[in-house]
Each structure stands twice: as C-alpha cells, then as structure tokens.
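The data below hold one chain only, encoded as structure tokens and taken in the form predicted on its own.
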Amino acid sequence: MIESQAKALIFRSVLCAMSQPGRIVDFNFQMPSPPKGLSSEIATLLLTLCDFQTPIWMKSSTPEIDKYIKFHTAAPITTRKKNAAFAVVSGPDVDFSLSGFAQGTHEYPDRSTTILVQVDHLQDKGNIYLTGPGIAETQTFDAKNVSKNFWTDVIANHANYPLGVDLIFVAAMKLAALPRSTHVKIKEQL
C-alpha cells in the first residue's frame, strides 16, 4: 500500500510530466515485488492513480496481475479498450492503435483513456519533435521499442484534439508524458 504523502509526491511527478510534454522526469518510487510482467513503476502508477471507478485494460495481463491490481486498488479489469480509464502496454506490444481506446466526447473530453506505456529507455533527444502547450519552442523526444507506425498514430491522435488519449511513458525510474494537446512530428517529416 502507498502512503498518502507518497501518493501526493507520485501524483506531482505525473502532473510535472503532463505539464511539460516530452520532459524526462525522475520517478524514484517503486512498489516492492509486483507480479511478473508488471514493472514496479507501472505498479506504482496504477496503485496511485486507480480506484474502484477506473477500469484498467492490459495487453499482457495475467491472473496474478489482475489479482494484484484488484487487491490494491479495487479497480475493475476490462477486456474492452473503449471502457478503460487506464491502459497498460509494454515491450513488443507498443505497436497498437490509439483509436481503439476511449476518446472522450465533446461534452466530456476527459473521459478518454490514459495509456501507460512501458519502454526500455526514454531520452529528451531523438527523432520526435514536440510542440504545443507546456513547451517553450520545440522539445525532442525518443522512447525505445516504439515503432514508427505508433508515432504516426500519435500524430493522428493530436489531430482529433480535444478528443484523444493521453500517454505516459515509463522506463527504469523515469517517466514522460504526451498529452493529446501535444503536436508531434517525426524528423523525416520536417
């Protein structure tokens, strides 16, 4: 279980990442011994951000992971992407369509899915160029083991703004976010 003071610090880290898209934020919070297939960082985020009212969809879920999440958060596990408040993908699963998740509505754009993406490495230098709210001019970004097709989908996600999903990338003790308001370009497209 995460203490309320720790939850506040974790939540502040997420807010810092969301308010400064592409900025790599140190994330020194880890849940001890999450089940196999669930990183400590992702477990920490789920236990902080989710409760009985936030359905979770996971690409690579197991009965052990489901039991762990339900025990610590009471969050329901859903098999339908469109029902998910949060989704978790990692490793080779990072080539997927964002449009299959809840996009929100014009009346309630906040009713979209936030996707937690576990990657091998995050860096603030790369072939991805970001502009938009929270970025002074241009921010470069890269997340390892994410396909070029994925970035094309992220570009389409922004085109649907104010609808669309928000992304939180997680690597070893680091996180970065790309809210749907962030405009993304791939270096070859500049």
Given for the second form:
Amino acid sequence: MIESQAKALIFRSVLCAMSQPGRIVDFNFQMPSPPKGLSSEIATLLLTLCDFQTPIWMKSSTPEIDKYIKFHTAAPITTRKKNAAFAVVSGPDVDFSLSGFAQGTHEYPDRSTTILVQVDHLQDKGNIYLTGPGIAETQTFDAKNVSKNFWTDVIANHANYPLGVDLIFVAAMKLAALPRSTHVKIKEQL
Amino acid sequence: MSGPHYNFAYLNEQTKRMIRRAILKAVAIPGYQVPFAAREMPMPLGWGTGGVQVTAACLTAEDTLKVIDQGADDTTNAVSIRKFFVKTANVATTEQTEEATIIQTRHRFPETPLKENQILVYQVPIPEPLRFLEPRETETRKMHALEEYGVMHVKLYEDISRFGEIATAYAYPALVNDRYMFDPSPIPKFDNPKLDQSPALQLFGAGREKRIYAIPPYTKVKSLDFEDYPFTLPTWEKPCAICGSKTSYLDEILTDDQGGRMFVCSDTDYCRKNQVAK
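Take the protein just shown as the form predicted on its own and give its structure as the form predicted in complex with the partner chain.
What follows is the whole complex; the chain from before opens it.
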C-alpha cells in the first residue's frame, strides 16, 4: 500500500498530464513488485485511481496480474469493454480499437472508459500535432510502437466529442495524456 | 505529519480516489459538470465544502496553499479553511498569489496573473447556470446534452429590454471551449475575461449540489453577449482609496453612518503589494 501523501503526488502527476495534453510528465514512483507483465507505472496508476467502484478491462492478463489487482484495489476485472471504467492496454504493438469502450452518454459524457496505454517510449517531438484545451498553441507528440490505425481511431474519438474515451500513456518513468477534448493531426495531413 | 486523528488532508483514501476520478473527467470535458458523491465536511454547506473537497483531493505535502474570500486572505471563511488544511495536512500557506501552488477562492479571481502549474479552486454554490430558468435537473441535463442554451440568451435579452443593458453583474454565464455553458461561480463579471486562456488550471467544486467541473489551462472561455450589446466591464469613477490602483476590482466600504464611503481593492494581497511599490 502506498501512503496517502505519495498517492497525492501520483494523482497530481496524472492531473498535470491530463490538463496539458501531450506534455511528458515525470512519473517516478515504484510500486511494490507488480507481477510479470504489469509495469510499475500501470500498477501505480491502478492502485492510485481504482477501487471497488471501477471495473477494469485488461487487453492481456495473467491470473497473477488479476490476483494482484484484486488484492490491492478490490476492483472487479471485467471482460466487457463497455462496462470498464479503466482499461489497460499493453503489448508489443499498440493496435486496438477505441470504439468498443464506454463512450459516455450525451447526458453523462463522464461515464466513459479511461484507457491506460503502455508504450515503449514517449516524446514531445514527432509527427502527431495536438491542439485544444490545455495547449497554448500546438503540442507535438509521439509514442513508439503505436500503429497508424490507432491514431486514426484517436482522431475519430475526438470527432465524437463530448463523448469518447480518455487516454493515459505510460512509458518508463514517464506519463502523458490525451483527453477526448484534444484535436489530433498527423503531420502528413497538415 | 497530519496528527493522530486524521488521514492526510482529512478525507479518507476512497473518497479522494472518487473525487480524483471526477476531477480527471472534468478536465477531459471542459465545462461539463461531473456528479460526485460529496461528503459531509466539518463545516456547514455554503461555507465552501465543495472547494474544500477538491483542494483536499489535490493537496500534496509539497504544496503552498492560499485561501481567499472575496479577494481577502483575512476574512473568516478564508482563515478557517486555511487553518483546516494546516491542521489536517500540515501544509505551507501564503498570502502571496505568486508563491501559491493551490489557491482556493470564494467569489474572486486574483488580480495578479496566474502561472502554469498553479491550480485555482473555486467554491461554487449553484453550479448549474440554467437552474433559475429551469428548475428540473432532468431538463437542464438534456439542455446541456443538446447544447440548447437559447433560454439564457432570452434572459440576457430581457435584461436589455428592461434595463437597457445586461444587468447580470456576477455569476455571468460563459461558454467553455465552444461547447458547455457554465457558471463561473459568483465571481464579479469583471473577472470573467481572466478565465479565458488562463495558464492556470481552474477547478470548481460544489459540495451541496455535488458537482465538479474544470477549465484546463489555455482554454477558450467566452462570456455570452450579443453583437449589438457586447460584454462590457464595470468601471469605477475613482481609483482604490488605499493603493490608488485603477485596474483592480473595488469593494465599497461604509466608513460612518453619515453616508461616508470609500472604494478599496477587494484583493488584499494585490493592494498591499501596490502600497509597498509606491
């Protein structure tokens, strides 16, 4: 269990990332030995944000990971994307569809999935151009091992605003967020 | 650190998680009011329980907290809330706007421009700008869903037809990020332009009404108006009687029972700095 003050610092890092989309935030917190297949960063986020009220959907999991999450957070693991408050996506390549997750409703757009995406590397330079709330002018951004289809999906996600999912990317000791409010352009399209 | 009787910053961890999740959704959908399970706080409703819960969920041991009530650091509400967080979180406090990392405010936006990585937490009594025009929550929720804000324009129009101008002077409705109409809390409309493209993160907490909403940094906030009746700012005939500022928001202070009065800055920190600079 992390103590209260550490969790406050972790949350502030997440809040900093979410309120300044595409900005890379230092995320140097160590969770007590998450099982193989679950990164320390993802474990830190789950243990800080999740509890019995937040069903979690896992793209790939093991019985050890499920056990760890249930023990530390009491969050139910769900197999239905639509029911998930949080989703965890990791793997050699990030290529998955955003459309099956809870998008919220027009009356309650907040009832949507927050997706935690594990990537190899995050950088604030690259071919992805971000504009919108939280960004003074334009923020450049890129995440390694993320497929082109995925970015097309992220663009479609913004087109559905105010509905949609919110993304939190993590890499080794780094964090960045892409809320649905961010307008995304890939350089070729400029 | 926080004494033997309280968790850090008073609230228990599950409550903080719930509030933190609501804050993240509020930031992702600027201006949309996220429902949250507001707790009872050790102070009456109407004394800033919403703002206190948002501050408690955000506060870290490294923060420097400033609390203002109508711009002043030394009024009852501000003093009590500051003491509350000193007692429950042992947090550093300041009266200087530039030094604060979190500023909790009741009904003012500080005169000193805010910076990146500062958080401004507003205490909100009625978060729903349409509430006095449409009492039913089911209806106002639908109006936000459909972006159906005509009724507010009618209200402003009726102001003009009755008084010759838009008479709304505080809690002046504005549109966030060209989508959600929101109530900036009962700040004077003088402060509305400061919310637009502010480098600071702005969080709004309504405890009794159980809503949290947010304006991320660098977000468009447009006060509602008409082409022929544009949004205007109030002006004063005289500068601040203490510091001489011609640009700050002035409070009227009665000085005797003979009709004597003076106008002074509502922002005490700004006024003090102006006096020192002289």
